[in-house]
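Take a look at this single chain in structure tokens; it is the form predicted on its own.
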Amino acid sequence: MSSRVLPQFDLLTPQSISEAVAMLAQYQGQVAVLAGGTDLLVWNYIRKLKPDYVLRLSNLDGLDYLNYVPGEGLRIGARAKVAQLLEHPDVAEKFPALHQAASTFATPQIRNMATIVGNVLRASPAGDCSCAILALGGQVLLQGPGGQRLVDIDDFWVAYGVTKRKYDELAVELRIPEPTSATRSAFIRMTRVHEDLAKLNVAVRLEMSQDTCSQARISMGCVGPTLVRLKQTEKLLNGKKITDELLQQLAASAQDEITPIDDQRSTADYRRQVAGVILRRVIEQAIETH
């Protein structure tokens, strides 16, 4: 038998969101949801997850949207692809951190298949779009048998590969709030080539008044079991004028706040050493490009 044969599963093809939710409830946690498939098929093959059922979203019309709504923000459907972030005229201008994350996301072929919501649901600490989304803030809209509920992105990732989505819920939309005229954001990943997962990724959202930051959100990936907010480092930045001295303090704080590990892509010590350097660069990038 070929080593490249996928584990056997039954394919479910719902024709509506309500039917999809009913199937998720019926099979009680035995279902893997397939949108773009760039992660799911690899996991099924390499890690032998062997789900009994795979629920395909391709027949669900109306979930492939990516809309900017003035006064509200960005609305991203469950089937919207990463490539759509690069094509949308408002994303680069109003959500530069997310646009930058998408532009370095894997290869053009993968960007044309991988979904943004899927990147969030994967719950990987190396997720590039997810890192940018955590810095920008947002909510995941889930639909289950009892109706819809919103989960804040700060609370959505529970552990490596685990989210707040219940087995009988379908993630139907991601919402990212409207930036203000004072919002600055940026994203940087460190890796060997685009095709690789990040060794480290960092994103920031800063509310600026001239050279003073009134409020900050800082996210970092590959330094813990989930993507993390550097809340202690944020406190050092909030209400402060950004100077070289402050940037040095932020870099030192970031090193103390993370808990990286050794893996195939890097060592914990290297990640800790460069975390502050990359944070400084991403803050400088955010305030210099506006």
Ligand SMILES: Cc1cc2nc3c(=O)[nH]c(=O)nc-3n(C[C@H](O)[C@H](O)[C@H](O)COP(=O)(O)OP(=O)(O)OC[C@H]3O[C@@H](n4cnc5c(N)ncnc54)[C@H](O)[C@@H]3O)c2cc1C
Given for the second form:
Amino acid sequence: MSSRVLPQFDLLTPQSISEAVAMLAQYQGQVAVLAGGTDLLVWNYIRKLKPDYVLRLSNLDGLDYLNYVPGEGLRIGARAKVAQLLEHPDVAEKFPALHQAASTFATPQIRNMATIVGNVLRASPAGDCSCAILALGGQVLLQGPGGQRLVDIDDFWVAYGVTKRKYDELAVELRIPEPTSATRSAFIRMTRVHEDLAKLNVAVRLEMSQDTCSQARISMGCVGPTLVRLKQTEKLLNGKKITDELLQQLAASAQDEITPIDDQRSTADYRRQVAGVILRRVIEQAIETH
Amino acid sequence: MSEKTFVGKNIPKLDAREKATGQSIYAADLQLPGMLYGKIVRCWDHAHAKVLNLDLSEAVKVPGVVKVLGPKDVTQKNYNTGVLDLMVPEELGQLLGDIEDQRIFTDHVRHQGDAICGIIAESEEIAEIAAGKVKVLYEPLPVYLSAEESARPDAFQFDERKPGNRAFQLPEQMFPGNAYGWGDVDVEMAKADLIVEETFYLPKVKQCQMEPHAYVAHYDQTGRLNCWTSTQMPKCVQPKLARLFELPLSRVNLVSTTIGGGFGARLGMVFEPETCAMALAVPGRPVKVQSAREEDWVASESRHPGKYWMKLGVMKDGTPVAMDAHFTSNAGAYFTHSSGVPFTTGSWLTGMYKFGAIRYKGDTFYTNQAPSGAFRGYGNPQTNFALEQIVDQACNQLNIDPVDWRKKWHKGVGDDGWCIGVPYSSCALDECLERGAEAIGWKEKRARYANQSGTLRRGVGVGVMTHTSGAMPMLLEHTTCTVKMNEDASVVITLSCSDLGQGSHTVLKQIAADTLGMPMDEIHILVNMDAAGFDIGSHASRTTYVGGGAVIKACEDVKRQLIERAAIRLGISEEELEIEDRQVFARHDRDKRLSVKEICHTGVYNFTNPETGETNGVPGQIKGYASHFPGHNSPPFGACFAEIEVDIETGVVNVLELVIAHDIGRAINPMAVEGQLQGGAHQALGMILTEETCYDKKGLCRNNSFTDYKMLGPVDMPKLTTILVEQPDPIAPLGMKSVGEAGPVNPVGATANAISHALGIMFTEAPITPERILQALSEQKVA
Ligand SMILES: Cc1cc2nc3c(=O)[nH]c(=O)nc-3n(C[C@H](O)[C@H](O)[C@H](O)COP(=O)(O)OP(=O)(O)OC[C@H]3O[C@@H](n4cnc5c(N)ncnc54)[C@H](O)[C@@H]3O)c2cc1C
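The structure above corresponds to the form predicted on its own; please give the structure of the form predicted in complex with the ligand next.
Next comes the full complex, and the chain you just saw is listed first.
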């Protein structure tokens, strides 16, 4: 239940990344990092975390960037908002899956507050940007007392709400690799109403030469405790010409590869029934929209 | 009446600017000196349990806690949050079996969220912290979530007055066989060429008004109990509180605060009893009680869910020879509206079509869900879901066009209305059907969508409805209005009709301005319960129709007095005088005139010349008054057309357009009428597509907030086309009929019918979710 009583915590406002990291180290796992707060400040969430300290990123001026670096890819600072994905001309062009995820994401008000990094760090199996990022591939740049390290997005989510980030590390940046001219990507989600968390989401990144897919990455959400890559299904796709028949096989494979449950947003049966359908559609969308 | 300056115009709502800019003061915004904060401690972990032990000792110790109230620290009187007891004669209430079964704080939890005790503290935070320290030992009792379960012979008995947990059925003395209608259904049904029989399931939908329930109460030094509340029914809540706390009405002062939406959620009392009980425990200090959305959800009323069985018998040519129906609804934990809703659910059914014979039964059973109660439409959306679909089933099987069938068989002028014995005074349903069909492209699309293949299937459907304008004759129907003329001829109108946001005060002001022939901005509407007379509240789609009638009468009373005085002053007979442009003048000699202002001014500033003894005018401030009991309920009709598209691979329904043609009689404010139809469509689509309050096996609510109870948002809404059909009602003041409650009714049937047109499958269970559609499709193998 919601509450009028704000949990007791001290608010930390570091002025630099190194100060932030020092604070994380000092308070040993008792700190919740506050980016846009659209997850953290939802009562149920903060009540579960019961942090002694909340460390806000608002004074870390350098972190609100969203840069496309030709030859390298997308660099997303920890304070970049979901709305920025929609404003940046290169995102729609080069990372359509991420652009599509951002455009269906919540409402304008939430998009103006929510960060992309926060979406990844929340480690929810329903995260929309996260779903697109898992398909696009990428790395999370973590900074701790001993310096920086990069964790591949494929390894980043460990369990529901749990990531590879150590308590004394701050996520400072997300990196998404440069697409080639053969790269196609797309994202689709299903919700009960437009403003809702996904009941199912899916994203793909395909390396295409003509009708043939040389390499595929497929991610799906709301079908397990974390977002998942459908690796069996990817294998079926790799090196194949995309035909109606293949799409049918992929759909059947996707259904077998997921472990959905019943919850308030949908049922396991339904998720299984439509997983293949929306996988087929997202592949078609990826190929068509280029 | 002559030319209208304001009636019929799109006048912006008076409170629109204040609300849109956040200036309106709601009960939760109030800050009074010395104010304390109350917290209702609710049972959160059980839906049915006995309180074996209530330990308040730790809660009392929390610094800042002023008082902790258990069940024995407040009045031991029972009550019923509903108001039916005030609205029907006592004998009828007894016949209907209305009972008072609620307590301020209970030791028998009957639903999740039942109130256990109360905490009064110096701050809201302290009250909540102390609430967390209340220790309750519960003995769990069996939980019943449907009428079927609680009706079992071995089930726990909720109330000894209600054997078998049946809270209500149509009383035998009034309705032999516990049914009402006409003709011999069994005999007529036997003649039918085709019988269609179905059982429908209606979801528990919530009003979702924006403002969660909040109150301030203050038992002041003069011994008055003041209660600030956004109730829809101030003049009914006042006597209910007076009775509960054994105070004369003059010592109960209700202050109406801005209403952040009602839709029935604020019909009768909600948490006023708990709040006032707390205030009475700390005389001299105001107590504010606010509820979180989740509390509002589990402890206040919803629409009645239930099972609606229907059997329709028709001849080959479509003649509806017989209708047999039985609505078994889920009352939830307390009696509240157990008699009202099952009764009207049948009224809307009997009012719609010319069945050869009809038999309607309605009963209600206790369960451990949150109490069911009033929600815009009051049983009508439930009937619409079942009736409009079953009619279409019959039409489909007989190959009759559903629009043609409805035109032929709907009731009209002179037929018995929704209340048998009160005939319809007007009916523009044919025009609604014609113009609506035209606007949606009915004939063409109906044919085009008959045979489809492919992933996206379209359908068009129709749904009609009738409703009421006011509570007459079922309930007491009465409202009062006072029109006071200021000395400068500006006006203060005092009334107790609530404006829930539907714009009723705007509309009443338009009516007053035109009746008095003056500008709207010189009229003030005062809503003050000490000053205002009686009114049964804003419900039953009555405020414009009945409130407007009262305003007209009170304004006419003012005009009569103006003419009376002008006659004396001008020495001309009253019959010779008329009022125009705020002047009273002689019809045949327009130079003989007196301004309204002059009459009003000299009535107040009345001086006597000591030498002549003459006065400068007729003394006395003018006040018009009406205590209005309307003679009819001028029911509106309406036709809604829906066009939808279903994705048969995902079951997702995309509503493309709703055309809503409404028989408004006369639109006082067309923009406001359209707003009512649009808002109503929003609620209807929610009920049909996404909304349902769900419980787990323990009876705990699984979706008590907007995170998981999904209403449609702006992006989800379809194109809405509204058509206002204006055929003035011959009886109604200004020819007007109602719209508020009609809004959420027939988009329900129209949308359901459109889905079944697209898929060839009728969905008997709402909401019709993609999950249900896909399941049905896989069972029926639609290709
Ligand atoms: C009304 C509403 C609608 C929503 N709709 C959607 C939707 O459509 N799709 C969707 O995917 N999500 C949705 N969300 C969830 C939420 O908005 C997103 O997950 C959002 O991206 C979180 O970002 P944030 O900046 O608000 O994160 P915060 O709430 O600030 O943080 C989220 C989590 O990440 C951690 N964190 C954040 N930044 C860092 C960092 N730099 N280093 C380490 N840890 C960090 C926080 O400690 C916290 O645990 C919705 C939320 C609301 C309230």
